[in-house]
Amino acid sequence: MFESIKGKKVLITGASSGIGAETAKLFASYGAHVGIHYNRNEENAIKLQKDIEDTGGSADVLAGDLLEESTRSDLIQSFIDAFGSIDVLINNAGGVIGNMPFLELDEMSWRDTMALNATAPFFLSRDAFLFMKDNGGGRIINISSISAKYGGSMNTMHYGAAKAALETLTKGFAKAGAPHNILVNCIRGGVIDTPLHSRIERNSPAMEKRISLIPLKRMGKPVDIARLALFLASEAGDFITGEVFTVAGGD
């Protein structure tokens, strides 16, 4: 089912850690060509592509800040510019910029947490979409989140705002490029066990509680995020556009 994955050229973004690097080393153990871009853990970033490329994968780097204009602006040529094209693109970089009540949030923290979660992916998948229509067409896969569906905390409700704009965002590149053979989904992850949640104590009464609330009573793996991404970048996703999968443990 996968074998079409060998060979395609896939950028993801924020891919340090998390839910990105799960999906660059399982791209990469299907032969995918990996470009692991990262923001300020260079370290990790390092790793990965040794750890990769050890085990007989392909990847390589891209540094850069997605709340600057020049980095939104840089990246998608500068990974062609090493791979040589671009096959899928996976907009996974997001978080949450200013965790705190709403009643006294700032602007600057509303502008970049959608800069980093909406802007960013907009103009990434645009300029993906410039290269794609003229080369065969493509794969966007955008990572998304259960705020979305919920609104967020009231401490997040910003970020479910940026997420649920991305979800649209989904839509609208689907549509338009559905006639290049561009196929756009998204994936809405629930409560996953990545270094988003460090900052929260795991075995907090607040996080218990979440996680009561969760069918499976249980946080998900990054893996599991990166298994449908997969699924949707191979030819199995062929006939799949427009689509928000929510893998969420019933969430």
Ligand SMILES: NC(=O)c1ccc[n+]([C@@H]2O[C@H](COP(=O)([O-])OP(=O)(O)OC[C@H]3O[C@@H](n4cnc5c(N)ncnc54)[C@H](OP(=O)(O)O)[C@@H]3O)[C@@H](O)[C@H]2O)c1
Given for the second form:
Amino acid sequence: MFESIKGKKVLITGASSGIGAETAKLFASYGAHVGIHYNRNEENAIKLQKDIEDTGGSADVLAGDLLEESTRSDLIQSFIDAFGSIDVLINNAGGVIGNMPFLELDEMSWRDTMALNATAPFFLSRDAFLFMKDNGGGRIINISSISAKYGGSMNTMHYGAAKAALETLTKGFAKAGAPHNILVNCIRGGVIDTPLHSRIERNSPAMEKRISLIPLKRMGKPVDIARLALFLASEAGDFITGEVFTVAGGD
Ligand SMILES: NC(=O)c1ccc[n+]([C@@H]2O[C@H](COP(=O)([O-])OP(=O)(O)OC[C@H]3O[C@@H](n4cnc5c(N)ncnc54)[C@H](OP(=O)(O)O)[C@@H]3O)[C@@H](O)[C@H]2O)c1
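May I ask for the structure of the form predicted in complex with the named molecule now, the form predicted alone having been displayed?
Let us now look at the entire complex, which starts with that chain.
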């Protein structure tokens, strides 16, 4: 199982931390050539590259702020220039910009949250699609959030809306990709234990209450998401496209 991952060229956005970093490690351990994209955390990205190489894997790093139009338009080509092609794109970079009550939300936070979680995946997917359709196909995997299901919290309504847009893009790209063997799916993560949740937030009574509402009564681990991404990118996912899979402990 997962033998088809060997030699695949895989770009993972936001791989300097949390879910993206774990996904990079897992794909590399199955023989993929991994593109570790990062924005600010160069140190972590380079350490991850080294860890992967030390265990016999292959990885390279690529930088870029996905709030910048130039990054959104250049990243896929930069990856192809460095790796020779692209087989799998994992749109993982994301997060909440402007964690504040919706009654106080400013337009900039709305725009940036949309840019990071929906606009960037759209333009990266489009560029990957253009390449993949002339190269026998490929896989695109989008990382959404349970907030798309619940409408986010009172502080993250804009984030939930951006992730809902990402889920809709999954359906659209899956339809466009099917005739070209480009399979597009989405993983909707529940509450996952990563640096996205600050240490203070992680130990807060609000978080305790949130976890108590999860049927499995715990936060997920980054690898819980990474394993499904590996499954979808491999031969196990050969007949799966246009789906949104929830990995959220029953939430
Ligand atoms: N943790 C959760 O509970 C949870 C649940 C559901 C879905 N998700 C989703 O899972 C994905 C990964 O989240 P995570 O929990 O692993 O978060 P994380 O540990 O905070 O990692 C976020 C990653 O996104 C990158 N990033 C942030 N802003 C960026 C920007 N402007 N341009 C380019 N890259 C940027 C970061 O890069 P640098 O650090 O290098 O700046 C980092 O690599 C996100 O899409 C998130 O919405 C998370």
